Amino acid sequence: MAIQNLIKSVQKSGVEIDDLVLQPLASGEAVLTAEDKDRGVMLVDIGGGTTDVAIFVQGGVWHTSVIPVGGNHFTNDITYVLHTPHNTAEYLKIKYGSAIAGEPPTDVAGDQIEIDTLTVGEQQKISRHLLNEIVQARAEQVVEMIYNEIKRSGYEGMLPAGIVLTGGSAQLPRFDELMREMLGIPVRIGVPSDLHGLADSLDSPSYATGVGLLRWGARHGLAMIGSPHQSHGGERNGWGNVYERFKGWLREFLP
């Protein structure tokens, strides 16, 4: 029902939908190799509000899930604990954040960062180490939730290709290192590969889904492209056709 409502809402805005693709499948097109999918790999796409996971085995998808935690939760934690505006918290996460806080610094003065407070015009000094303790606590929770998904899927110990991290929040420094330490399996950052032209601009985990959607269309073909949309069939036929195609490829890729 949620997908049907989404299709109808988009079409009511005057935009025609050519096809629907599950996000982890799109990201997988950009950052996973055929060997990864055959051997057994878990794709973890960490977005702003959620973390999408998919387990590929023998070339196909065997388990998918959405974890309700993403990069925005890191920012909210910083805002709440350090009493700083949301945009300042986001800046701190990107500029100074690390998923592993490390040992407390010996140079306390050099560890200080001056930031805005929730009171306009006022500033405060906070410890960079404290900032990263906040970040690490949330990162550890995300890793634990990912591990619970692996156990729930029944593929624990059966992912020789390990985990491929992608999405904007996968760029958090040392996140992959923390995950390797906690889970004891290979973890790497996945970026779009085999790109030409603007490769330098798209060489980031943030663009995995966008690049993957283009490759999905090129590889699987979009039946609606190049064909006139049948508006005379009524609204029901419009979203109904898209939804039926979506169910069709879902049956093809999921066991």
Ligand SMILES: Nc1ncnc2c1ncn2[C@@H]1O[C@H](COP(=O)(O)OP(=O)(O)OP(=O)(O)O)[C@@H](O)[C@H]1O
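Just so we're on the same page, rigid core means the largest C-alpha set that superposes within 1.5 Å between forms. Keep in mind the model is a prediction, meaning the values are calculated, not measured. Residue numbers count along the first chain shown, from 1. First, how it differs from the form predicted in complex with this ligand.
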Contents of the next structure:
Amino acid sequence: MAIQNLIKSVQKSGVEIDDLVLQPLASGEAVLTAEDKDRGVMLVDIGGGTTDVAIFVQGGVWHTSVIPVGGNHFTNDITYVLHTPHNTAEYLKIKYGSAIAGEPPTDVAGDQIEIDTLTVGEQQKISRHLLNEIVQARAEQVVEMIYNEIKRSGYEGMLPAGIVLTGGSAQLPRFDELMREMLGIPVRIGVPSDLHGLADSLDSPSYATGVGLLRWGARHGLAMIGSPHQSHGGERNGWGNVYERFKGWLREFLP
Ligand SMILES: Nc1ncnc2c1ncn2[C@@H]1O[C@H](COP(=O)(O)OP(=O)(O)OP(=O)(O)O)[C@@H](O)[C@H]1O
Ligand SMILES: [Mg+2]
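Alright, leaving the form predicted alone aside, put up the form predicted in complex with this ligand.
Zooming out: every chain and molecule, the one shown earlier first.
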């Protein structure tokens, strides 16, 4: 039902839908190698509202799931514990956040961060270490939930290529390290590879889904994209054709 509603709203905005692709499969398309998928790998896309996972073994997808915790929960925890406005909490997470809080500070003054409070003009000092204890607690919960998913899938001990992280929250410093320590399997951050032209700006785990969708379109040769006559060209599959169609979409979107 939620999907039907989504399809309706997208169509109302004048955009045609050619295919629906599960987010972690799209991200996997951008960051996993054929070897990862053959050996056994789990793609973990940590977004804002959810963490989407997909397990690939022997080249195919064997398990997918949505864990209802993502980056927004980290921000909400900070807001709640430190009584900060939401945007301050988001700023603190992105600027000072770390999934491993480490040892309590010896330099207490150096540990202090000055932030705005909910009262205009009033400032508050908070401890960077306390901030990261909050972040670490939530990060550990996410790792535990990922572990439960691995167990539930029946592929525990069968993922030699380990975990590949994508999504905006994969950028949280030391999240990969925490995961490696807790799960005892390889963990790496997946950045879209083999990009041409836009390489610098898309070189981030945040763009894995977007880049993966483009690749998906290229690989599956979505014939419906663009006007009908375009789908009769000789170059039906591959980047060339999708690039032409992508330019077509851009033309439609831009004023
Ligand atoms: N440098 C960073 N450090 C920590 N978290 C970050 C960083 N940059 C972005 N984030 C977090 O990433 C999240 C957004 O990620 P992403 O763009 O992948 O989500 P989304 O795809 O929109 O959401 P969802 O997948 O849940 O639908 C936000 O919670 C944001 O705070
Ligand atoms: Mg996402």
